[in-house]
Amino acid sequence: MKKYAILLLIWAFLFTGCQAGENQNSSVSETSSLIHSADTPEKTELHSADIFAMDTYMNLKVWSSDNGECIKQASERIQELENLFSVTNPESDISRVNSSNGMPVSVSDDTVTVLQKAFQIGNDSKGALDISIYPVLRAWGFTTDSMQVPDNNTLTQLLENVDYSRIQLDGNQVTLPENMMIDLGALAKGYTSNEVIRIFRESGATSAIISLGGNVQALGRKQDGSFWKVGVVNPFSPAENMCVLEIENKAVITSGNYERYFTDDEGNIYWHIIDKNDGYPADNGLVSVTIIGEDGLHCDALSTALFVEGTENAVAHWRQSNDFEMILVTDDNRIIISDGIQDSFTNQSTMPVEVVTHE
């Protein structure tokens, strides 16, 4: 299996985010300075803040007038839903469902709102994405740093237990079946990301965007009026950017073979991100898949499910549907682009650009 070495990040102009190791505590810098804006009748402060949460470096940046209390709020927020999401944490909502033998548990509201957009994008993507496959993806040893290359035998065993259709959701009670585990990873940064956006929004900024380990998501525009720009780095010469996408109140998240992988004896190179078809590395064609819209949790989901699902099922994808727009990149050295976002998408890359429209 032939396989290539991807580093993609993605990044606003403004700041930059890197992955990190495993940590439970979350550790807040935050600085302000004030701004004049001409078109908004009070005085506005930056505040700013670093967290370390949910195993990656997070940046918020929020113009608002209330003394930096929405950024503490937002903080503070990002701590709760760590807590509730992580797979390490014995005390939270993920931990007590791995744990509870096939026993119903009581979860938050929270927990609910993002199961059911697992099962639907597992729906809506034929089983592309699973957030039953936690125990494959502990056997390859992405989620302790000791990487290895699973014996088929246990994969198949591993295997027989991945079927999320199987785990039931009735109001906030989950039941698990026996030998099941459950992770969140591809979906709880974006419901982090919504939930600071909601907060600054209601805080009554209006103007704000925020890094969560490369999940880049906007308040408005920037306050002179101007678009954000995001860049995403080019997975084949990872030193320029590939393109710069203009944004306004959106999220725009990137799965890539980029975030953990490791080599083996033989210079194969595995990643993170599962086909549960057998148990591997997805290897369907593509190296990058970002996805831009309104919604994080939507986005961040998606992501993860048009990278499993590859290139011909990935675009099919969006074709039947009206609530995202998407970046491919392919393995053969190719961008794909919904045409959703031609105005607002700038190739800085020799790549050749295919847009695809709704046929």
The other form holds:
Amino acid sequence: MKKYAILLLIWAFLFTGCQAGENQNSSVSETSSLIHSADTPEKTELHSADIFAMDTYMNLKVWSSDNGECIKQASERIQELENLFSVTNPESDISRVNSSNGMPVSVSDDTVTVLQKAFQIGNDSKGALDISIYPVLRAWGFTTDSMQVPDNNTLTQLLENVDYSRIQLDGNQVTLPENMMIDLGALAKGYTSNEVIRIFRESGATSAIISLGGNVQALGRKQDGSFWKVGVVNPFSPAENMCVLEIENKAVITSGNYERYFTDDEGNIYWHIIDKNDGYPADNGLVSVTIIGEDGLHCDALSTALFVEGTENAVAHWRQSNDFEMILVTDDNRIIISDGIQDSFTNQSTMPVEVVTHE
Ligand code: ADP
Ligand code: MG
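Show the same protein again, this time as the form predicted together with adenosine-5'-diphosphate rather than the form predicted on its own.
Complete assembly follows, chain above in first position.
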């Protein structure tokens, strides 16, 4: 396996999906600047915030006339969601479920929404997305800073208890069988970006762009009426853009192997997206998957699911759907895009691009 790195570039802004270890503290810094807009009679200001939450760096930019109130609300909402979804905070919904010893636990509506999406995409991907993979992820040390290759016996034993279909959801009551644990890492940021954009929209803002650790979501178009230009960096050459997408009101969410990985003594690279077929990092022909669609939660779930499904199944999955577009990068240097983004996609790499259609 090779070492790949993927970064998302937003036109004019560089956001990187960095990790900063196990630091659970959140921090926020806000700035504002006046925009002179000929089109809007109200004073519209650019408000931005840099936040460290959910173990990643987030950047919010919104053009609003509410003195930045919506960005404060969004920051609070991010904190609230982190407190619900965190696997390390013992008070979180997820921790309470994980320590329930098979007893039902009452969780928030937010957690129910994310769980329902996890089950839906789990089914649609034939189990490629399985939120009960968490104990395997822990055995690899991806949840701490002591990463290691687990022995095969450990993996075999842990995989016996990986099966999200055994989780019961009845209203707000979750019943997780004993010896199982879950984590919403594959979907949490997508749900959070949906919520931030909803807060901005409800505040009256019509133009915003946010990046939650490389997951991008846009409200409307740019302030000047043009499309947002979102770049996806070449995973084989991270200093370069692979392509640029022109979007409005869309999420652009990438799953790759750069956020968390480690190298063993022989130089093999292991990353944080696990295939439950063998308990090893998913290595089914894809090095990055970018999902484009209106719903950040849906896109985030799919980005992880299609990464695990691998090239052929990812294309088949897209063909059976009508609510997302995708950019796949294969480990033999090909770009595969779905035809719905053909007109908004500009290749900036030397990799050949194949366009897949619904046929
Ligand atoms: P990132 O959050 O790094 O941008 P993803 O959205 O693909 O990327 O989520 C990766 C996270 O999903 C992992 O850190 C882990 O918490 C979780 N995960 C890993 N493999 C799976 C899987 N097969 N099914 C569900 N969740 C997974
Ligand atoms: Mg995901």
